[in-house]
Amino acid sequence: MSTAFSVEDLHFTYPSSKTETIKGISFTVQEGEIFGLLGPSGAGKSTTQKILIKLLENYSGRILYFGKDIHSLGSSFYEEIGVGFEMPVHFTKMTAAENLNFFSNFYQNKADVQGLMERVGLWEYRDIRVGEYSKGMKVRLNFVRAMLNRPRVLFLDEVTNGLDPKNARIIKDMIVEYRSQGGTVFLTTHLMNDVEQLCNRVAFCVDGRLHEISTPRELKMKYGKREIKVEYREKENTRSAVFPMASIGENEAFLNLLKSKEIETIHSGETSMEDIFITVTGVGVK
């Protein structure tokens, strides 16, 4: 697979600020992967995303898109990317179908709009004004809009925020299908379940710098405990015991417990992405 984005020593300062927002970050996003950029509010995630999609310029450093400096890319660049902002922006006095038709006309490549709307449960509501849509419907419509041009790279910001579990699962399934077909996804989110279910790799952005670029599994191995907790019944009470994972198959106390007690649950010491987020960034998930 090719490298979709290569970012080298990226710095950026907003004109109204005396302090850098992005402080020398470097990372790559491989073609065909879902790359998550995580971090607390104000850490620089959205700024990084806006730079990558050429909404912000006057940065220092180097950004390559499939080997080409993005400074050299013209309007054809936008034919290849799809963007779903956190706050859906639609023409509220127009219907959903009218909105999608309007934005679709900007592109040469055109997706199957009916198919996309049917997948997210909006096709039967296509002739209703967007101003009458619920928040969840607007979020789903926003995702469809990001897919209108059959993008090569998809930028998503809080893509399932505001969705019920059923519709969130539909969107996540569509993202996984998109990746399986060779698509590349750059994802920013505070929803750690989305990270665990979707991302191949993640990077934590803290105060304009990157920390811990790795896979969710490797992060869990690093920050988790190599132990097993067993909950079991004893005299109508639930009790627990913890055993080191090393040589667990030869641990006589563990094996005797399995043989002699009514086991209720067995858990490894694997930590959650939420706990890792708090540990790495020093703040809670908002």
Second form
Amino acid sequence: MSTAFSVEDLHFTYPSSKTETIKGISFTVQEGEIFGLLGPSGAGKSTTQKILIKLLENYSGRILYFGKDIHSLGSSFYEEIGVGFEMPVHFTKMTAAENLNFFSNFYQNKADVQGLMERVGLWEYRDIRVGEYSKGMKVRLNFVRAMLNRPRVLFLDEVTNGLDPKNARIIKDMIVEYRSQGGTVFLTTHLMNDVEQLCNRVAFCVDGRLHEISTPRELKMKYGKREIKVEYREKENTRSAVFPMASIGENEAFLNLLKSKEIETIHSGETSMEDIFITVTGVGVK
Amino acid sequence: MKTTVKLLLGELKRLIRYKILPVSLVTALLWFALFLFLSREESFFIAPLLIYVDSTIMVILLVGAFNHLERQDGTISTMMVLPVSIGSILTAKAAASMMLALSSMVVTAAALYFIHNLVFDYAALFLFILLTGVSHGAIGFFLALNTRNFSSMLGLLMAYIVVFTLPTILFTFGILDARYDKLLMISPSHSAETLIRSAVTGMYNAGIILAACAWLLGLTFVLYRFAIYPKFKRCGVRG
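Starting from the form predicted alone shown above, please give the structure in the form predicted together with the partner chain.
To see the whole picture, the full complex is given below, headed by that same chain.
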């Protein structure tokens, strides 16, 4: 697997601002992985994405896309990437099919639009004007729009925001499928559920800087408590006990509890991504 | 080129869907009705003014409204991540504003021909309308990109009319003295009116025509290159 994006010491200041929005971040996104950039509003994650998709220029630092400086890439760069913006961005007075046909017309690589629309449950609504779509339908259409050119790298911003659990599941399944076919995903989100279910690696972005970059599993191992919590019934009440995970098989108190009590739940002291975020960055996820 | 044509076809389709082109044609049809009640001489006198209003103020208004609608939809961001250059997107938009001006000119010219058998120098009129449409489309685009919403754009448009259009109308009706003609050429609208009147009356002053064409072309280039292009990009980034 090669490196899809290599970002070195990236700095960026908006023309209207005196202070830097991006303050020297470095990371890589490997081909075939789902890389999650997490952070609160205003942390710089959307700015980072806009720089990577060449909407923002005048940055300092180095960005390589499959080994090539993105400065040297022309509009053909957009043949290879798909972008799903956070806000739905379609011509509202045109139907979904007209929107997708219009955008698809500019790509050499064309995806099976019908197949994609059927997967997200929009095929039967293809001839309805986008202005009449619900928020969830617009979000699903956004995703289809991003996949129109069978992109090599997919940028998704808050991809499941506004979707019901069933449709969020469908989109997440499609993202995992896309990755399994070799696709690379750069995901910016504040939804920790998405991160846990999708991302191979994550980076925490706060105030224009990246804090921890790791896999969700490693982060959980690092920040989680190495303990086991048992809830059990005793005299009509629910009680709990906590045991260290080390040598748990030889812990007499733990084993006795299992034998002698009616156990209700057993949980390892695994911490959530949200807790890790707060620990790593010192701020809450908004 | 192929990409620009695809973009232009998309623009024209949206001009219809967003009811911009139909509104433009309805206005032209109002002129059609007006000519029925005017004599041949009166129609001949007022025709350049009506074509002028259609290809200047109406184009600014409709192009501005269209771009505000597109900004509301947030589609500029989507357009900017297509494998097309911003130059092609703006060229298509400029060409669409030419079409907008041309469509109402065709209706007005046809009305004058069929009702009063008035014939103009159509080739010259065609060229001048293209130039007027593209330059005033650029002004409309510029106003739309520099205002928060359509209402505030209307405010700016009113100011534009008072400063640049009203003097030309006063001049046409003889209220402003003829000696101000050359001074008024500073106004893009007056330059456009001069070109249209020349094509309708068949009276050409080569120096004035060249100066008006150069001014409108130059203004279009400057607006697109230095005002619209960077602002359009910023709109795309904001989403």
